[in-house]
Amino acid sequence: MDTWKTNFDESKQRYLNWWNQKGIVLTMWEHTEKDGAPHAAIPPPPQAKDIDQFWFDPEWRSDYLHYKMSRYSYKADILPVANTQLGPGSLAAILGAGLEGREDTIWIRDQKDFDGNIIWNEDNKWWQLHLDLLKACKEKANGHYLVGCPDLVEGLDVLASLKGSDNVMMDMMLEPEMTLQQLQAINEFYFKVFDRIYDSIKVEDEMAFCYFSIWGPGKVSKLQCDISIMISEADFRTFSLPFLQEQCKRLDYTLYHLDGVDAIRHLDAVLELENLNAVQWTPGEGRPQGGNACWYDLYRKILQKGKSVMANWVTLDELQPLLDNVGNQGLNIQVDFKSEKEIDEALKIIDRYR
């Protein structure tokens, strides 16, 4: 692979160590621009005509991503991965929901007149968009960077995107067996879709996942159940945990996205997932972010249970205290870098703990 990241082999080893509760990964979610000349003289595409072209035109978007990737920094362990996300939970669109482009993201819209059947139609326009976008990006990448797997999501979150969260809540109480059948169908389609995407983006059987920018040899994914903040611990164990366990067994490397303080009550169940490798913590809007000292005990608990930690939105001044209090083993630290100078400053701190 003729990558634009000159230290990719070194970073790969750090990711492998991290998946196995060792060492430190220093990276960021998304990218910051590099200093000096770009990696290659890639011309920018014309300005997008509208939001739909920006998100949903595979040729324009692959050109745009190619241009941006040629100008990003890949210092430290920042991955050379193009972000092909089509909304948080695009598996729901593949199964019949809608996508609506916004300025900063893509919204998933409930399937109109959802009849309870979970169906994957190969002619679905959003599935075809996934395939076309990934193919166009892979051709332009030409080995210089990886094409990331879109943020498919799974389980209850996908079911909520298909029929609405309120309907999911009611059906869990009134139609539990039907809900479990729907969740099993979603899980089966998840693996079929994931395998197709993996085959289209892998490079020497390695892949990267867009959300939280993770890499590994084999099949790698972020897992979640954001709707868990609305359900009891017993319902989480009934309607979410078995399907997460199946994913952890069938995928090679998995990261669970724990989202919000109200989701912490499910952490014990999440840590019981035998094949889960790591847990990412998102405190939520208005809360201290991932490098704050108030989360040290949470990180220690995750590490003590044999899972690695991903701490996000850590600031430079929080790096050393985090390492002093949580340790230097099994940490993926994501900093919102604004420049390569900040990356270099962070490396000086991190290198003392490696």
Given for the second form:
Amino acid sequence: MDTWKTNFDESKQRYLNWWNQKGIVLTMWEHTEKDGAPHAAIPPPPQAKDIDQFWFDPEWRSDYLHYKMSRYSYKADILPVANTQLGPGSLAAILGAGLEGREDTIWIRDQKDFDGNIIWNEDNKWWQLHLDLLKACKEKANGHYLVGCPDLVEGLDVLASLKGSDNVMMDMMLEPEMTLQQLQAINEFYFKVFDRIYDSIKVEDEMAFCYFSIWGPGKVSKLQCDISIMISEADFRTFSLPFLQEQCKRLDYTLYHLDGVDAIRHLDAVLELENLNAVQWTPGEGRPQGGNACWYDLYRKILQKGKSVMANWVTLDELQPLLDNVGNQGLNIQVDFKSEKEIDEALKIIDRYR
Amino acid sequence: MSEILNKLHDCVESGKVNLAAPFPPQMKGQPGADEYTKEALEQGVSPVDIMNIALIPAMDKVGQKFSEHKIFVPQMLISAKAMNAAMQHLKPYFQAGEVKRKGTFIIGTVFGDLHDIGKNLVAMMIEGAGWEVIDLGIDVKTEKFAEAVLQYPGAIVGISALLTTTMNNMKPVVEAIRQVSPATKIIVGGSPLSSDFASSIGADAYAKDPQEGVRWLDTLVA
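Got the form predicted on its own; any chance of the form predicted in complex with the partner chain too?
Following is the full complex, with the preceding chain placed first.
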């Protein structure tokens, strides 16, 4: 791989260590621009005609990503990964829901005519878009960077995107058996879709996942159940945990995205997942973010249970206290870097703990 | 409370919709809110008593248990469904003016935001508390809120947002409503919000959960 990340081998080792509850990874959500000349003289694409072209035109978007990737910094453990995300939970679109591009994100729209059957039609236009986008990006990447796996999502969150959160929760009460069957079907399609995507984006049997910047040898994914903030612990164990467990067993490296203070009541169950490697903590809108001292106990608990931690949106002044209090083993720290100077400042702190 | 109203209250509180409903398992094969409301009316119980003695107190308990994390959204939804089954029988009495609503509540998720579950829960609980609810849906433009306020004079407005990016869209909505109807009361809610934020955009109140919203609305008609 002729990568633009000059220290990729070193970062790969750090990721491997981190997945195994060792050492520190220092990275960021997405990227910041590098100083000096770009990695290659890639021209910018013309301005997108509209929002649909921005998100859903594989040629335009791959040109755009190629241009951006040529200008990003890959210092510290920042990954050379093109963010091909097609909305948070694009598996739902592959299975029949809709995608709607907006200025800052892509929304998943319920499948209005959902009849209860979970079907994967290979002619589905959003599935074709996944394939076309990944293919176009891979060709342009030419080994300089990885093409990330879109944020497919799974389980209850996908079912909610297909038939609406209200309906899913009502069916959990009124039609539990049917709901479990639908979740099983979603899981089966998840693996089929994931394997196809893996085959199209892998480089030397390694891959990266768009959300939360994770890399690993083999199959790597972020897992989640955002709808868990609305359900009881018992329902989480019935309707989510068995399917998450299957993912942890079948994928090589897995990170659980724990989203919001109301999701913390499910942490004990999450930590019981065999083969789950790490837990990412998102405090939620309007809360102190990942480097705040109020989350140290949460991180210690995760580490004590043999899982690694990912702390996001940590600020530079929070780095040292975080490491002093939580330790230097099994931490993936993501800082919202604005410049390479800030990355260097963070590295100076981190290196003292390595 | 009469026996039938007691049973109706229990059905709504526990989410027993009708005879055929399999939930809750311990009430399987028993009549639900649907049948008991019909029976109560046939027995001559007044629709006002059905509302005030059975339905509203039952939903109040549901809201309270939700606030205390004793139940979660699915249980709340199923109670609202049971309440709705009962309300179907009361519709003619509302239309005839025999039963009066506490007022009208207009609700919508602010423009740019497509989240609906929080807004739906609030709408259900407020309807269950005896208000007429006008649900404008999600991604509601400023003008639509202003038009609704003109269409329903005296109505109270609820605006929902789930993201820090979209909560900022609430301010122009509040301003537009104030422009067409300065006296309209406005309450806002959603995960990233706070009472300070509500004050800063000129809203009258902030509710951290549906029950708090119900309580605030009740203070306006007390």
